[in-house]
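Below, in structure tokens: the form predicted on its own, a single chain.
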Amino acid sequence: MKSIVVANWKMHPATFKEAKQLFEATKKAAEKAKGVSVIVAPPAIYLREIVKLYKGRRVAFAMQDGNAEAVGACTGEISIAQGKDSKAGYVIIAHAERRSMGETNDGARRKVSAALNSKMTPVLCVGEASRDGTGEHFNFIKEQLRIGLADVTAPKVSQVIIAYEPVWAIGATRPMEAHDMHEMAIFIRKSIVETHGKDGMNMKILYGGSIDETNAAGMLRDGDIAGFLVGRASTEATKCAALIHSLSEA
């Protein structure tokens, strides 16, 4: 099975000229890599033009966020339907940075439903801000999953990708330990089985948080995951290429 790399450029780069250069480097790395599926999530203002630059099949495209309403009086917003029209096949939902700006579990629920209705793949992000040793973070994750997937029918639940991003590891010098990720992956699947049945065992789970070419292969091997939601490393051409290459050899 191919490993997945979602390259979340966030609010980078500053110009479309730089965006084209970054995409060209990412594309070259993706086309050389074996067993790696790359999904590029550029800033929305670049999405349609970046898509036009690519004619192959090794790279797919994602929105970084999207409004669940198709159209409306929502100044500054971009709808999931508009992202679909721009040829995005995926949409990142409730990223930790969006949650920190007020995104709720209920808002995530509506977006997951809108993405599936638009025949796009939702990448639903979950993750705790901290751990206190009591295990309470498991209940926190379980609630994010319960509400976020509440409108998804059991037969469709495996069409959703779950991205686990422990907020305390984002931007850190190293990711969480692979055995801890393995434990969380088991917990995520078990939680979804409780609400959606056996198809929850087929969930693709990504990890996000301080991943680069030095640690990705080990996390993929031992963390019980399908790939990564990559932020910082995906915005630097050489580091992104190195990360993709490290996974192709894993």
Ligand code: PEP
The other form holds:
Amino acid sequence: MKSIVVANWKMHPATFKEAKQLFEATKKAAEKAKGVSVIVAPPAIYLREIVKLYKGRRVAFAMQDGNAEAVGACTGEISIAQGKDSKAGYVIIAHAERRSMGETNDGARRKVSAALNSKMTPVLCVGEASRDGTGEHFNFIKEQLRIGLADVTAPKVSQVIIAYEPVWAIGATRPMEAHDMHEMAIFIRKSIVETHGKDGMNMKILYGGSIDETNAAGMLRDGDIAGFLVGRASTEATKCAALIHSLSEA
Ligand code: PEP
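Switch from the form predicted on its own to the form predicted in complex with phosphoenolpyruvate and give that structure.
What follows is the whole complex; the chain from before opens it.
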């Protein structure tokens, strides 16, 4: 089965020298694997130099976040337009760690639009902090999707990738169950069909939360997903290579 792996390096590694080594290992694994598209999301300060190291077609690049305004008086910010100029083709939007630092659904909505206007693929992250057995988390996800996609026209909606990352499974000891992911994937598509029509059926959905080489293939097979948004396992060269290898088509 074809799959996508978004390697979200977060604020790792500490030096550009280590970033080059991690990229080398990731690139090698990506070139060897069949049917796996790897999207590397390095810290923004490494992005342009990492892109320059790559001439192939198996790896693409993402920003980890980006400001919706192209330029402005925003000390410390980096715009989506600047990421595009550095050759990022994707932008992760409203990751749980950004939401915990104040990102809102409305902010996500503006960033999704800015990414599409820059001809980049937005990877819109959604996910509930906890589940209480009442099913309330479905309403929470529906609202994140409704607002995050509010400015996207129906014909463009399938250009957005949805990354479902239950916050309770990020940085945890194991991922959610694949059959629960499958249920959520159906719910996400159904919610988007309600707001954007039938193209919602074609949404690419990624899962994120404690994925590594031991559990990725099973989740891909049974979770009704197109691939993964990966944190920890993407920042260690051997683990990242093993994960990519585990998804390679036989
Ligand atoms: C993440 O932060 O998006 C994530 C999935 O992290 P981890 O893989 O470390 O759980």
